[in-house]
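First, one chain by itself: the form predicted alone, in C-alpha cells.
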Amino acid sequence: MIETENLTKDFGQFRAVDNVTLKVEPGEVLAMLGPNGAGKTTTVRMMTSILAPTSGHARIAGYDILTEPEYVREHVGVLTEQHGLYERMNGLDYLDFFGEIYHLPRQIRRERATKLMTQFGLEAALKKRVGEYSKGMKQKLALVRAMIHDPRVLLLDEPTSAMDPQSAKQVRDAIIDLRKSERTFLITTHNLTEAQLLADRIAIIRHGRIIANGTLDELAQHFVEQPIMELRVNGALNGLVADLDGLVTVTKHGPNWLQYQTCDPYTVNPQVLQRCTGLGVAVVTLSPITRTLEDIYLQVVAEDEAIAQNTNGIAQ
C-alpha cells in the first residue's frame, strides 16, 4: 500500500530527504520517528503528490505519485501538522464541504461525518463553529476530515498532539479498529510510547536518511546491548554476586536483587538458578527487563551521530 524507492528531495543545495526506501503492507502501521527537521513532513508531502521528488519513485495504494496524483489523493487521508481549519463554519458543514470535494453523495457524507464525530466524542460540537473548538477538538476534527472519504491509506502527522489522555485513547482505538479492515497507516510522532503501542514497524529518520527500519524486536536485537535479566530473591543474596563471576556480568545489585547481562539466556538462566539453589537463595522471580522504544531510539541516534562524527573527522 505504501512503497517508496530511493525517494529524494532537494531544496537548492539542501537535501531534505535522502534516498528513502519504505514498504508498508495492507493493515500495517509504520511509525516514522525522528527529530524536528529530519525529513518526516517532506516525505509525507511527496507521498501525497503535494511535492514532486527530485529523484526516486513512490506508489501509494497502487498509484504512482507522479503520473497518477489524482488517484493517490483519492485513496489517501492526510493529517498535517498545520490543519488549516476554516473556523467560521460549523463542524458538520465543514466536513460536508470536504466530503463534496471527494464527490460523496450528500446523505453519505453527512452520515459519515456524524458517525466519525460521535466516535471521537464530538457529537455535541457538530453545530458549533470551529473557532469555538479547543485545540484538542480541532485536532480531532482534522483527523475526521482526513477520514471522511474512507481512504485506504492514512498518513498522520502527530495524530494525538495536544490531546488529553482520553481523547488520545479514542484516536488510538480508532486506528486499531481501522487496521482490521486492511487500512494502512504511516504515523509520524514524537510520542514513543504511543508508537510502541500502535506500530508494526518502526522507521527512524535523521538528516533525511532512514537509519533504522524494522519491528521493535528486530531493532532491539540489532542495536541494543545484550539482554538484561533481573533476579529477585526472598532474603539475602548469600554471596551470589561473587559466585556468578565468570558466568554472567552482574551490572547492578541490591540487598535482595541483582541484574546481569547474557547473550544466551536459554543456557545461562538455568545455571544461575542452580547456583541459587546451591547457596540456599530462595528465588522469587527471574525475568528479562523489557527494552523500550525510547531505549532503542536513543541508541540508534547515538550510533548514527558517532558514525557522522568519525566520518567528518576522517574527511578533515
Second form
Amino acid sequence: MIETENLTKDFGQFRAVDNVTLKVEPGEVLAMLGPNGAGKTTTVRMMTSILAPTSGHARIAGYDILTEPEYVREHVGVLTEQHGLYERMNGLDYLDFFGEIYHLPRQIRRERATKLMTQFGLEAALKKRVGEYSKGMKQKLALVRAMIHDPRVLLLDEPTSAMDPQSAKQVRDAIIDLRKSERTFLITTHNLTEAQLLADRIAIIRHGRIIANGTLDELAQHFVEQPIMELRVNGALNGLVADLDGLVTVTKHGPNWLQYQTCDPYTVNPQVLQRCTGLGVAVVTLSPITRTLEDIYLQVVAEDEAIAQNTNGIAQ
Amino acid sequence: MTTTTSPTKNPSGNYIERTRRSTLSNALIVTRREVRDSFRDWRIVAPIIILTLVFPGLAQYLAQQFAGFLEGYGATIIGERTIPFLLMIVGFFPISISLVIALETFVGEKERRSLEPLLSTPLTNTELYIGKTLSAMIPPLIASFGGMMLYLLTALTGELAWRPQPMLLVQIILLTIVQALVMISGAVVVSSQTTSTRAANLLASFIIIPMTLIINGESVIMFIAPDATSPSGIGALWAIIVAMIVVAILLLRVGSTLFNREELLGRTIDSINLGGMFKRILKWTIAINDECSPARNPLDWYRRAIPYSLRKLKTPIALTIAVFVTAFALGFMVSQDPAWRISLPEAPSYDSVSDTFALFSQQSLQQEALGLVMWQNARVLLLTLILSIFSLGVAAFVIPPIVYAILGFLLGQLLLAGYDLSLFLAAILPHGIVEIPMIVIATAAMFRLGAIPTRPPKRMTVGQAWTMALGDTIKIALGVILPMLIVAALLEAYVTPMVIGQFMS
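Could you present the same protein in the form predicted in complex with the partner chain, rather than the form predicted alone shown above?
Expanding to the full complex; the earlier chain stays at the top.
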C-alpha cells in the first residue's frame, strides 16, 4: 500500500510538493491528475526513494522511504515519464538485465519476460533491438520492465500516452487484472477518460498541493453544482420554458430540448413531466447529464485558482 | 562474496525467489551490461582495435628508426629511453578512450533519460557508481594492456632486443591503471556538473590537459632520471604513482558523493546564475551560524561570525599542526644526514653578520622588506589556495609544509655548525609569533575548502557545502589572515632584524 503524510519537497526556494497526504490501499487504483509542473513526478520520485523529502514521511509497500530505500525500490515498479530504454539491446536482454537487478533467477526472469511480452502483444519483438520498436511498443516494454519483478506497488506515469486504442486497452486490462491480485496502483495521467475508467479514487494536485481527493462521486458532490437534467421532446417546446419558470432554472434550450438544474430531481422531475403533459408536449427522454471527470477537474482547478487569487489580493 | 536466497511473498500468494548478492556482484550486473553495450558501438570498438593492433606496431617501427638514427651519432641512450616512453604512450592512448566512455556512460544516460529507470531499482548509489566506473575502465584497459603486450613482445624479441628492469614495467603498468582511474573519476565529477555530453566534453579538457602535462613530465623523468635503470624503479615515478593514487581516491570519493539520486535528478539545466552564486557566498561570508543569520554590523561580524567559522577549522587546524610538526621534524632529520650537510663556518663570527642586520635599520630597506615579505607570503598563500581547490586540499599539505621542512633543516644545520639555538629563535620568533598561527589558520582553511567536496556535511549538496566553505574562507581571509599578514610583515621588516642585531651584538 501507499501511505504518505505531509510529504514536502523544496528545490531551493521553490516548493515542488507541499504537504501531500495520501493513502492507497492494496487492490486500489489512485489516479493523480494535475497540470504540467504540478508536482506529480516529484511525488512519484519521492515514493520511489529517488528523491528525499524535505519534510514529511511515507511508507510504500510497508517500507519507509527514508530508512529503507532499497526495500521500497525492490517492491515498487515504476513507469517513468521518459521511458529511457537501452536502444542497442533487444527486448529480452533488456528485461533480463532488470530482472537480474531485482535478483530474479535466470529461468524465472526469462519466463516472466516472455509471459508479459506475450500479454502485451510483443512476443514477436522479444529478440528485436529496442531501437527498432515503435513508440507504443517502447512504452509497453517500459511497462513490462516495471512489472518484471511482480511488484506490490506500481507507480505509472502516463501509462498509455503513446499507445493506439487497442494497446491502451491491453494496458488497462492488465491493470484491472493486477488490481484483482491486490496490487496497489498510483497512476499519473492527463487522460481523464482513462482515469475515470481505471481509478477507484482521484487526487488532483496543483502547485504541489492536493486540492481534491476522493471517489468520482464524492468529488462530483463536493465540487460540482446541482445536477443538470436534459429533456428531449417530439416537436416544439410550446412555451414549456416559460411554464417551468419558478419550478426549475432552465440553463439552456433548443427547438426540441432543454436543460435545467435541480437539487431535488426526485420531486421536481415528475412535476416537469406533468407540465409537459399539460402543454401537450410529447416527452422522448428525460435524463441526467453525466458529469465527466473533466467537468470536475476543471471546476476544482478553477475554484483553487479563485482561492489563490483572493488570497493574493488580501495579501497585497 | 556471499549469496543467499530469500523468497518474497507477493500479495497474490506467489513466491518469487530472489537471490541476495553482495555489493560487487550487484555492481557487476551494471558493468556487464555497459561493457556489452560499449562493444556494440562501432565508435568505441574501432579506435580500441586500431589502437591495440596498429599503434604498437607503428610505435615499434618508430622506436627502431629513432634508435637507428641516434646510433649514428653515438646517442644510443636516447634511443634506449625512447622505448619505455613509447610503451607508456601505447598504453595511454587506449585509456584516453575511458574518458569518452565515462562521459557517455554517466552524462549520456542522463541526456537520454535512461538513468531514471536504473535509479528506480534497488541498486544502491555505490553499486551503480562502482558498476559504471568499472564499465568505463575495463574496455580501455583491456585495449591498453593488449597494446602494451604487443609492443613489449616486439620490443623484447625484435631487432631492438630491449631488456628493461622488470620494476620499470610494473611502474608503467601501474601508471596506466592510475591514470585511467584518475580520468574516469574526474569524468564522473565533470559529468555531475553537466546535463549534456557536449558540455561534458568541453569540461573534460580540465582532465585531459593536466593528464597530458603529467605524461609529458613522466616522459621527461624517464629520459633524465639518474635512477632510470635502477632495479627498484624510478623514484620520481613512484612519487607520481603515489600522488595519483591519492588524487584518484579523493576524486572517487567526490564522485561517489556526487553520484547520488538527488544530485543526478536535481540538476536539469546547465545555466550559470552568477548573481545568485555571489549572493550565497556573501551570505556565508557574513553568517554567524548554521542558519546563515547575518552579522548585524562589523563588530558583530568580528565578535560572532569569525569565531563561528574558526570553530569549523578545529580538525583542519589540528591536522595542519601535525603536518607542519612532521615536516619540521623531517627537515631536521634530513639535516643530520652527512650527505645533506651545508658547509657553514664552524666558529660563527657574529660581528660580520651583525653589521649586515644593522643595515636593516635603514628606513628605505625596511619599507622594501615589508613589501617583499608581504608579497612573498601572499603569493605563497594564493598559489596554495588555487592548487588546493584543484587538488581537493592535497596542495595545502604540500606547499606550506615545505617552509617548515626547510626551517627544520636549517635548525639542524645551524646546530651542527655550533650555532646557538637562541639565534634561530631570535630570527623566527619575533614575527613567527604572528606568522606561524596565520599560516596554520590559512592552511587549515585552504585544506577545508579544497577537501570539502570529498565529504560535504549531511543534508548539503557538494555545491552548497563548497559555497559555504568559500564564504567561511573569505571571512577568515579578510578578518584574520589579512590583518595577521600585515602585522607579521611589519614585525619581520622592522622588529626581527633589530632583535637579531641586538642578539648578535
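Residue numbers count along the first chain shown, from 1. Bear in mind the structure is a predicted one, so any value in this text is a computation, not a measurement. Between two forms, the rigid core is the largest collection of C-alphas that superpose within 1.5 Å.
Core-aligned CA deviation for residue 36 between these two forms: less than 2 Å. The rigid-core alignment places the CA of residue 66 less than 2 Å apart between these two forms. Once the rigid core is overlaid between these two forms, residue 256 counts among the residues whose Cα shifts by 2 Å or more.
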